[in-house]
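Coming up is one lone chain in structure tokens, specifically the form predicted on its own.
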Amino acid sequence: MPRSGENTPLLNNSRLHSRTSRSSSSDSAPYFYSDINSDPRDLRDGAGDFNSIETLEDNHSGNVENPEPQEKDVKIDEEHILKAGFESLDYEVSDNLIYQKEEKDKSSKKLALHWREVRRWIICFLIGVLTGLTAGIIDLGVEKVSGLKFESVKDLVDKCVTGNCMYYPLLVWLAFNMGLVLVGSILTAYVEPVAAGSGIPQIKCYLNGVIVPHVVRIKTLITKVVGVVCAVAGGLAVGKEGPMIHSGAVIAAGVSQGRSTSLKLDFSIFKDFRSDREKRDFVSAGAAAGVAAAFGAPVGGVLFSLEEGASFWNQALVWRIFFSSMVSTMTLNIVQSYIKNHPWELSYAGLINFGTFGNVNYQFMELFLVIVMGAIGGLLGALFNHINFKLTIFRMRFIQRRWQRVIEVIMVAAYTAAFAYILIFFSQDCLPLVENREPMLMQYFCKDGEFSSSARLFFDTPEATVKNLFHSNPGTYRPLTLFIFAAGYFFLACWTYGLSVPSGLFIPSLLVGAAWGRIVGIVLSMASENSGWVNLSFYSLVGASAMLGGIVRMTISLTVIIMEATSNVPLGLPVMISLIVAKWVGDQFNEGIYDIHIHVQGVPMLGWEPLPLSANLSAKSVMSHPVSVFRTVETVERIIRVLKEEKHNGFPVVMDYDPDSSTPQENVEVETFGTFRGLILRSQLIMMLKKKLFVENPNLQKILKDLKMENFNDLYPRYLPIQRVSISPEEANFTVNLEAFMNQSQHVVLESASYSSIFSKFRSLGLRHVVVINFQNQVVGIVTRKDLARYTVESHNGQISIVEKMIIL
């Protein structure tokens, strides 16, 4: 039973009030809720954002000892908070009598079983096609808008080179960038705030079993697509690869359900898959398809979904996810062949193309330099994550209103353009024009017959700039120019990630790493008498992978993604070494950027392994107590009262328990709540009340005969709140028999069970509730995701200790 309290306000610097919870015990973590001193309309600014939580029902504060609590100044440690408003997904099948009957009927019909599996493959095919089409639309939008901006600025530069009006191109550049990001930030801040950022932390939370409001809605997809086009074309230090992963997940969530709750459209197909368990599997396929479309790496997409997203992996998913990734890659390939005016020339695998590394070779001794570069990438990644963490806390405290978020985005766009212009002005990296030159070349402050190579760093699309840094000839850029670009872009990318605009982090990380990696290659060439062994492309690639690994801390999937993007298997070894070393070094200081953003938001995320020393904690010390329970035959009046008073989503069903008894229990260490029989969900109780499944109903048997599990999922995922269920005074005195509807296979643990064993059950089975019983099979408590996630490990002077997080209501 989760603790009471649903609404989670933004973390800020206001005073806090302490209050008690009706389900908290002496072993429980303290609860606090924020008092945001702002205009009530601004409380809606975070609606649907990753920083705030929305609920379907009104907030109920429960019984408190002090109706008017005294104000306290409480210092919040942002690294040790947990927000109670995040709810979990129901990945476990409700194994009740109705479900068992349906499964028996299906098992006897071979064709029905095959048709169900065929539909899964059809859905994965549709996910791949739509994700590939979306990637094509994003790529076309960025190319067209960026081309328009380039042509406008280039015309002015050509006119003003001899006219002493070079400030005109800067003004037009600023106007383009600020105007584009203004559109993207307004859409994000005012339409769908959860579309901000890459979306990878949110999808990672969803696949881990945590509900992030609005994360897979069609409005989020539209905002993401339009916003990322505006952000990339507007010159921000962002990429479109991360948002593609989020877009693929949203597409998968919508297609697999056969309807859109936002648009109120129901195509009455795929009803069998309207559950958290099925939806999770398809979202995993959508995320993989997004990676495949972004990098042209279908195998990398599958591994990404495994490494970063899918917490509850099973073998049956692998082929379907790989199939969806391949379909996505081929769809984008076909779309881009038409965009490039070469129909059906299937040589455009993904949104980003690293170019050909066929002639890139390395020697064994250079692997030691790769290790050093991996360590540098880990250190820089840890610095990047630390600065971004501090910026995120600052934004959560002081940049809460929507108009403030929009202004910040415009400021960053202006600073980015100004930095680029200043670098172009002072760099003087001029190269002679050659025949058959590329279109993205500008003279700027160079002499006639020359072009500014540094201008190309900013006027090409980010993906083209990465490719240029990988493959441009020696002497194209001076080391000082590359150093200023890498340092400036490092801080711009750090400032940009977390703005109220869709933004990917892959490309900015690759750009910074490729720049300083190229510097390493140039320095080695200058320091070596025989520089023929130094290949700048090799060191640019190693620097890019080390930088990306140091920030996101991914290893397996990134190695395969880069191998597929470069089409060079031998390069996999140095790439893998740089990624592993970067992760090892960075992990000594902080977590990966996605995990930092998850934890700073107070999400009850469960890691891969239980905490060290967690075996010292027992179920009795982590469980929620006391527990709200229902009897096997319960009155309608009490069901309604409990559902209105409590916000919990699962309730143990018991026998031999009188909720109205005032007689204290004797000779018991912990209060008990009857003999355990099963567990019933809130959504099931509400559906039973709505369908009048009362014992006194003369039509009960007829209704039960026609009742199916899909009837309980008709309104999924937006179930009816209890306030909208109409019950007459006469019906309130009726009773409901819960035995046919309760989950009879609910997982239970003894009160003496260790934290680590409970954690393993949650992590491997995707559980939402585990009932705690004593040796007499009596309910004594319940463990939820928040009860496990509120513990963390802290290291001080070489000593490890378990710390309990503060829970923000």
The other form holds:
There are 2 protein chains.
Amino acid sequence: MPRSGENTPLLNNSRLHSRTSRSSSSDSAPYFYSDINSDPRDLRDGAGDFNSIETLEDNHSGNVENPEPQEKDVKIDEEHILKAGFESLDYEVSDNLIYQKEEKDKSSKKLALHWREVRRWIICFLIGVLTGLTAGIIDLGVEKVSGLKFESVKDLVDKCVTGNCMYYPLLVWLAFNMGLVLVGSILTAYVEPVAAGSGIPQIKCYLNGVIVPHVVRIKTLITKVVGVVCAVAGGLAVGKEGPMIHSGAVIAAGVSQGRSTSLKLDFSIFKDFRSDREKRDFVSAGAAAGVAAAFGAPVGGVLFSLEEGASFWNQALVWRIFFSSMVSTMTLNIVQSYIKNHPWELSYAGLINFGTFGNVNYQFMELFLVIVMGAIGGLLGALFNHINFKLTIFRMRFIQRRWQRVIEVIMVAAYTAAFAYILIFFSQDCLPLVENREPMLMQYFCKDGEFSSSARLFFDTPEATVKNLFHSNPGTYRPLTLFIFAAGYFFLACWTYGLSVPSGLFIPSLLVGAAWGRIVGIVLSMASENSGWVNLSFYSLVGASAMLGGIVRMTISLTVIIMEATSNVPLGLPVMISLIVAKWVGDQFNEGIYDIHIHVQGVPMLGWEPLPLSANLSAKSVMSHPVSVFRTVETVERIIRVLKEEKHNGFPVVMDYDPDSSTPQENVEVETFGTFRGLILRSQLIMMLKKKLFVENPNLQKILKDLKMENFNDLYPRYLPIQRVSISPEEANFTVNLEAFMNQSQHVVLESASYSSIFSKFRSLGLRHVVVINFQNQVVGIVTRKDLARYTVESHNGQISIVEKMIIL
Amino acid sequence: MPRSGENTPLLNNSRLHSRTSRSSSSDSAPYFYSDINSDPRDLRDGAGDFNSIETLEDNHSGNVENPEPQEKDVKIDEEHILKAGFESLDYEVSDNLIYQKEEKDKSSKKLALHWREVRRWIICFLIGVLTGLTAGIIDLGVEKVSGLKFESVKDLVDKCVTGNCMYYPLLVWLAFNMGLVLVGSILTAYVEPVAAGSGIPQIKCYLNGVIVPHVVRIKTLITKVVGVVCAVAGGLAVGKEGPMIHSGAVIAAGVSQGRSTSLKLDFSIFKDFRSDREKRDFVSAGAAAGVAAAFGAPVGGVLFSLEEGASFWNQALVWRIFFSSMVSTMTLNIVQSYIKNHPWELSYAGLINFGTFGNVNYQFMELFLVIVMGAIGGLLGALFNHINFKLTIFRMRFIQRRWQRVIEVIMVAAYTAAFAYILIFFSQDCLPLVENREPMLMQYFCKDGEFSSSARLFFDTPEATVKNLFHSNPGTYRPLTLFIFAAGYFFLACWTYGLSVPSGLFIPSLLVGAAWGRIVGIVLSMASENSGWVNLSFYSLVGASAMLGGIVRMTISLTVIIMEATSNVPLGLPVMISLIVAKWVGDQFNEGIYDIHIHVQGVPMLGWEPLPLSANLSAKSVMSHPVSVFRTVETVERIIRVLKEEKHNGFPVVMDYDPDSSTPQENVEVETFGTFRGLILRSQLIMMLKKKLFVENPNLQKILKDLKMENFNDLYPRYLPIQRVSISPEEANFTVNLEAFMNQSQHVVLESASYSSIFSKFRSLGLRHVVVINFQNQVVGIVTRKDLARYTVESHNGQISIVEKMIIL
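Just the form predicted on its own so far, so send over the form predicted in complex with another copy of the chain.
Below is the entire complex, every chain and molecule, led by the chain shown above.
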């Protein structure tokens, strides 16, 4: 499959293009119009792979013998790249005459307005139910498969405690784990690579307004669900919570469109929700529903969506998101009550349950210890992220082929199993088996009548282990065992995240944190000579939240998720303090793990605020130019030519300008491209050509009368490429009047406007294009997401400076 | 004190001005430049009163004998007015060269950036602590005063049960109540009228971007705190939760500015936070802290601020808001633990405590009953709001003088006491006094050894009564008593809200709702022959939330507040469903009570979404014009003249235009005012004149070098009026260069842009001015908040149409 940009001159000239800061306005080198896209179908459909730079590399290994050696000397600085291949979402409504007429007709009828609203609620209900069910399926799958594995190994261990055959259960265990993991990784590597990892970075990108190809496909969902069951049951250091968030988002995208292009199904309902704007709103509901199901935290889910998506807070929307979350929690609750054989007893809130912290109390002074633990969490998190970052770079360079990735997963699975076995073998944490209330206790190397508590660390589901670390009685675990467990699991988790298998990061982080938090508690308890003020549950919880905060650096949503998972409001303050401190400390060293992965992949994310120092960067210096424009009445021939030659998605419509006869203006400070009137989108132009809306067409009036906004969205999100629009030679000489179709409310800025003001506009309104005009309202440039995301800051010796990222294709 | 606009020609021509829709572009009648303000100091300082149209009327009664009879025939349609006197907040940063230079210098140093951030956190900490303490003071005050009242009356009742002197305790009770209420109402009416009511509408306005005069003053805070203690202890049907939210906001405004202009204190720290932008961010933290303290709901507090403020979701900001809420909850918790003599036992979450709903369960089928109850709540809420709306109009017309308002409060207090006494007298809800575990049980008209449960409804603090209705055992209250209580309290609460006394609406609504919810539960229980599935707590809670939702129509924040107050996640779904249904049903009839009060006062609030039907309303038809502009180099004389003549706060800076010699252009479609370059604010112009930044000034360079952004904010928010800037006759001929001071990033829209696109811009970016340009970048008009808020929709027979509001001064 052809990769984006491959047939552009840029690829042949130089694959990597770096611009120095602030030179762009006078830069006559190959320009970068940032919304590049060779074939609109292609990009959303096939190109790009989030978890590798396959876009570049796989291609070579596939069909190019000698991989263009001249490029090998250009060193890619993975911290400062931006890939041109990612498309932006368009949260703007194209406000043209047809839209205005239709909206006016529709909204004059109260019922029509209500009906649109009611259908949105129905969709949100469906999203909630389906997400809850999916969470239930994952839960059931993990439980059944793990149970099977456990029973088999337990039988063998019980048989072998006396005989000298302990290698045998080990082998069976290994075989189980590796077999499961093999299935998961093959599925991920060969069927849908974007399903690897937690999916949170990809969803962050989507909510931020960038499409990672394939991220909301049904194939991704299936790979994710099956893969995560295999990975968790296969004993990898992964959780199933992150993947739940991604699953919720995919479900939302599917349901809201009322069809699946992969499955070739179209229910033809919800047609008017086929736009980036509506879809993104529903995807945020889906992500929230995913969080709600994963942690039993409906409010946390809403806040997660807002924290990540957030250019749009709108009462009605947030209310619907909350509804989805609530329904999803309830659905999972009902499903789990059936699984656990207490139907309709609605007390199983999420996939993970932290247990009750009802009687966990703390004293004011202990908040200082919480600060210290937060700092430790920040340091460890930064270390984790640094190692994982280096590993990710290593993987991008050397583990590119699919089979290599599968092998890496298998290796990690084997190593994980071995580590667990060795820990159990050498630790002597045996506890008397009082009564058989808990199902998964094994004797292992303990005496009869005892069970191995260190074995439980590994053999339980990770969720149960977290709960155990929070709540089990003092004395259950020895500090040394906990230390080895925490250290080992830390590196395992770090190695595991980024493997070609669906894998959540929450549970491993919580496990490591709970383990060292418990150690802190035990040490304090010993230091204070068991005076009783040390509550191990409290310290485990604080450790867990500090560790998680240090790695993911999420703030408010994480606090609320933990508050809801513990069902305890007063514990919110220490949790919050540990998260604040962990984030502050960690941020001194690097970014959160999700942001690292996003940036390594060169996704043009926009942060929360404009960069510091950007106050005097002006529109003129950040914009892309020259600009391809169309006249208000444009010839069919030129439209086709421009669409074929250019990759852009939006074109300014101008007056008083002849694009063909114009030669580059010399001796002007900034070249201009005619008086600005509006903006027209590629998809609109193609639809106009397809519908033959030529001025010369005798049926024009009739066609226009029947034309609906829906016609523009029919093919969303995979629009027809221009190559597939058939135009007769006669028609090529016809003209098209763009005035009725262009966006008349297109956002413009004067060339004197600052980077920061444009940034806030982009971020708050979810824009894709901003046209830069001069003081005569002539087009001088266009600003897209990549023009803004291109800059970043670095700090050296307390001085901050702006650096520009390298744009690669 | 002169009222705004009084010395403008408008007032003398016509006090009321109505424009018909869509005619404005060709309208040559007196223009409305919406940001009208005769004297900047005046408006923020003295004019306007939220709770009456005193701005118009008080003035007359004060010094005009015959109140301009020619106006009496113009009927004010209170549903469709907009007052020109409210000023907007300016959330935009004025992005001029000085700002850019300063930001660049500052942000190049990492430490400076951090220091600004750290101080923001310190402020948020202080806001939390002070808000929590204030809540504690209110709580303690109410408790002490109520206790005193109770003890006195109880003694007398106990004495009189045998003798025939029951009139005596009644009189003492009345005297207590009326004395307390008298203090509260005099304070409110004479000291600070804006402290009346819950303050939530005023805070909603502030967060939406409109300043209600005096709303965040220290005098308001004191009146609020003392007044609410008097009102609650005086037995009025009011709560102390709403006032807490207002108090938090005032505290935040004060702390963040590091000074109090009323108290003439200036700590000179936090100087760089003296702008509308920073202040509004802190006020939202204060409001959240208030909610957090009132309900023990830190997350609910954050969501409240977002639901009401919400043009700004920003991770760092929300995180700080959450921190304030958390600190405030904890502070109140600590204070209460001391009040209740269990120091440091952190289990007293908020001012109100719903008690534990741990074992309250429900079946799936009961959700249908929840829907029905939601509908009842919606209907009752709509009725409540309708009655209160009519009452408010009545008050605006006939209860204008201060003494009249005081008398009304006293009347209501007397009536409330009488109603309570009569209910207690006629009801026979006597329960055996098992043991004296509860402090406030009285015998009244019951037999010895019994206490009157209906007396408890009135004599307990309202918070305790809510808790009682939620949790007391079946059989405590007879349905008839509950019905009389609910009906009576409904009308009392309705009458009370809007009185000249600080009064929250949450508790009365919860009380009424809990009472009828309990009735529903009792009836169901009888209908099902006590088969045991009916949980009275559940139905009281659902009734309470439905009632509250039907009145205030808040959504997500209210759900979370109730969830946090009950500490029960599974109950979230029924609560949410009842709120959704109540809102839907209620919205068919009228708006939420807060919005009704806001609209009756003519505040230009901007809703969530552009109006339906507005898709084809264009910038040209909504903008104000003609526009007063300045040239890039302008004479001092003209600046002074324009500033004196005009009320506007922002002026476009243009080239190629001579304002003085220009005559109205004839035969042009839209008059133009020169080529647009930037926007300059009134406060900036005054500062430039004051600092004598004349081109002809030989010291200009030196002054410019020393000039800091802080100099512009020194007097914030009470800028110098132009009348007080002294300019010598010689200086009047000098010129000023505006280019370095104007906002170069000013938002512009083309005249073809639609109302909806301008609306989203305003709402998302918190703007105050948008300049409308034509296709030659010439200024043709300006859009301010009032130009957008001027439109509203009405629906008749399922058809929606746009109507325009009347703008009054």
